[in-house]
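Only one chain comes next, encoded as structure tokens, the form predicted on its own.
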Amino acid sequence: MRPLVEMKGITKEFTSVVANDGVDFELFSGEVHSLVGENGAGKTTLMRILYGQYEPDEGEILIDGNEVRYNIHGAIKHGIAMVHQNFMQVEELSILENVILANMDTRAGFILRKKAETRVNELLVRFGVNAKPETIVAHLSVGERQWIEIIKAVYVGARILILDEPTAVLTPQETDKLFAIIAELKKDGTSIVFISHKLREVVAISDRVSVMRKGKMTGTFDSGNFTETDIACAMIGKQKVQLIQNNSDFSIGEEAVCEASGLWYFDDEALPVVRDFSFSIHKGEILGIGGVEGNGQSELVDLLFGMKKPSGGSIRFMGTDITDASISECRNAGIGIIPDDRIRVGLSIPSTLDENLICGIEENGKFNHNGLLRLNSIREYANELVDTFDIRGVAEDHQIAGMSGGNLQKIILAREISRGPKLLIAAQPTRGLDIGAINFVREQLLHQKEMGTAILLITADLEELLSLSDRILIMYEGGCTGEVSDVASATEGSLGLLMGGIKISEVGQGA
């Protein structure tokens, strides 16, 4: 059986960074192949030039046996859609206005409002959203606007569906029904390209698993002779590779480092977005902080780190009252953070590497003399980090914009690390990074644990929570759902019932 999709001979470079050398890809009617490898591997790109998106300097590209050229629009008219891991949506518009608004249906220029109405409220019931055509986009779930995005493939009659990490911001059962749905669209002949770093997933959806590094393609499996660690292996060249766990025993009994009483925090709207949240954390304690993003786990982070103030409770840190400190006050009390967004809060791109290490202490004598900066000794301090952490990819002029997420990822380790905090907040310190890159995040989190470190993780990835966490409490609207304290004996699905809103004092085996 021919492919239904043929890339052969793909090469794409960018200011002198070959992002695919020479990659083969196939992709056949109604199966699902998944494609891995770590950041920078290239598979983002390749399937960007499937997408239309980029056009390749070599290769040629076959869909039906006929070697095609398209842009983005040329794509979706050879039934080609991808859903991006960040959602291409306007908020302000409806569900209806977001499907159609590059898809419109049109007759002596007036739109088939009704015609399109009609069909995607028939999508909306088929993949189980409750929610009308004419209901705003930002009024729903994470999850929910997942499956507008997969809706608005499907309205275009999509063959040919590129699903970017789409798990991300699921719950264990969001994930099952989707993984349901990816079924279903097979059964109808679709062919999907999954994308993801939860090699769990991997293994347990698809037919075929093709291995990117280095911006080749080094191999592909067919379905039932591959296994998690086959996969791991593959995308970094080694022969033994497992994924770093909290083996370390944890008892409380240390005073706590940081308490929180009963936070509220209400948004711009006046709608309460933090509820009554409280939690203490302890010297050389992991607690996990769970849930399905946006549910309040960002302006947790915000508060605690003095970046938004606290519509009612409190936090004290070391014994004393922080609730209205400043972000610099809660620095130089010992807090440190890893934010969830590295580009856009943790690393200013423009600067240097040497400016991005020494933010927030340039005025420490080491490095400043009378209001002047002491470059050689800056220098010298940067480059010692380099070295600790192993950061790679600098350029010689030491601009950071080129580098990869985990090496960008450990600069702001390095950074918040080398301060010696007591509090250390790391909120998706792994996301998007490749199973070397994680394992790095994962050995310095657990290394500051055993140096008497508290740490305050906050992540949507449940192997990390229940791999490293001491323990674990889960955030839904604002609120804690419930209180993992044996987290040996909890499961993805015991938690996944909480991050679904369904409270429960205690779990421990789980459902």
Partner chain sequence: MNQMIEKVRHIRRIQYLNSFNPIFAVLIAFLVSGLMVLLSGGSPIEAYIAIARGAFGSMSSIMSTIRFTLPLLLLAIAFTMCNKCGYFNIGQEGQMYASALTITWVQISFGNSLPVPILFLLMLVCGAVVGGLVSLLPAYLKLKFGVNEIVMGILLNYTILRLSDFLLQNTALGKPHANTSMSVFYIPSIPTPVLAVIACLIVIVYAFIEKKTIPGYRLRMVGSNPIFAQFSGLNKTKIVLVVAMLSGVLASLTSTGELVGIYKCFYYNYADGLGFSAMTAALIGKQSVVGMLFGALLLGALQSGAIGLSVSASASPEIVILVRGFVMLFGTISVLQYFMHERRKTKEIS
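Hand over the structure of the form predicted in complex with the partner chain; the form predicted on its own is what we had up.
Just the single chain follows, nothing else.
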């Protein structure tokens, strides 16, 4: 059988980074073909080339056996649609307007609205989206917006649908629903490329799996011929690597390090982003806060270290009230933070390593002599941390621009941990890192736990939540849907229900 799409010897370079290096890829009609690999392996680049968004430097693309060259508009004509990781939607417009944006039926310059509305409504019903065509997209949840993206693709009559990490923003239940839709589309003869790095999902739905690593295709597995382990090995190019787990028996202290009670926060539009959220965290405890991203987690973090002021409730830290304390007061009291956005918040990329490390403690006598910077001892201090935290790729002049994500994260860890925090807030600490770096971060967090630091772990990764936490709280729409204190018997499924807003009383512990 002839493949629907053949990509041969695709090479794409960005300024000196080779994103795709002689990649071959085939897609048959009516198959679900998964594309897996670590971040930066070149999956998205390859698919953006297929989608016509990038032009390959070398190589050719054959559709139905004919060599073709096209841009995005051409791709739509060839029946190729892509659902991006970051949705391409106009938030202020309605579902209908978003769906027909790329493909409008018009007569004499007028949109045939009635006809479009009927079709969009049909699709909404078929995909089980509980919304009307005229609903404004901004009012939808992240999961619902995902369906709209897929409806958009089906509406233009795509026969090749590329899904770029579609499950990253979904609860497990929503993911199941997505898989049902994929199966249905497959039945209609649509070919689907599924980009992911969640191996379980890949194994569950794929007919074939292609693995990419550092811009190269390292293997394609045929249906029924693969297990999670095979794929994982091909992904990291090593024999089995285990992620570090929290199985230390270090006792958790009685003493509460931080207590928040009844926290409320209203955003600029007066919507409650954090609602009546309470928790207490003890010495040497890892308290995991799970939930689909965007359910108030980042606002909660901002409240805890003074970046935002709570609209209601109080926060006590080591026995003193810090509800109205400033950022520097909170940090000086012993709160360390690993922020979720390391480029925008966690570091100053144009500055040097030294400048990044001492920010906020520059008045310390070690670095400060009557208002003058002690440049030499600052440099020494930085070199010490580079050694302790195994930060690699540091340039001669200590500029940090161009360093990899893993090493940038190590700089943040070095800065926060070296200050000896009593409470360490770690928000998405391993996001976007490769396995080596993930293990390094996990090791450091567990080491801090041993030292008696209380760690508030905010993560959207269920595996991480279950492997590291001593206790778990799930956030949904700003509130807490449940506490899981018996982490060992909890499953991703039961957490998933909590993440979808179903209260713990309805789920039952560890169900």
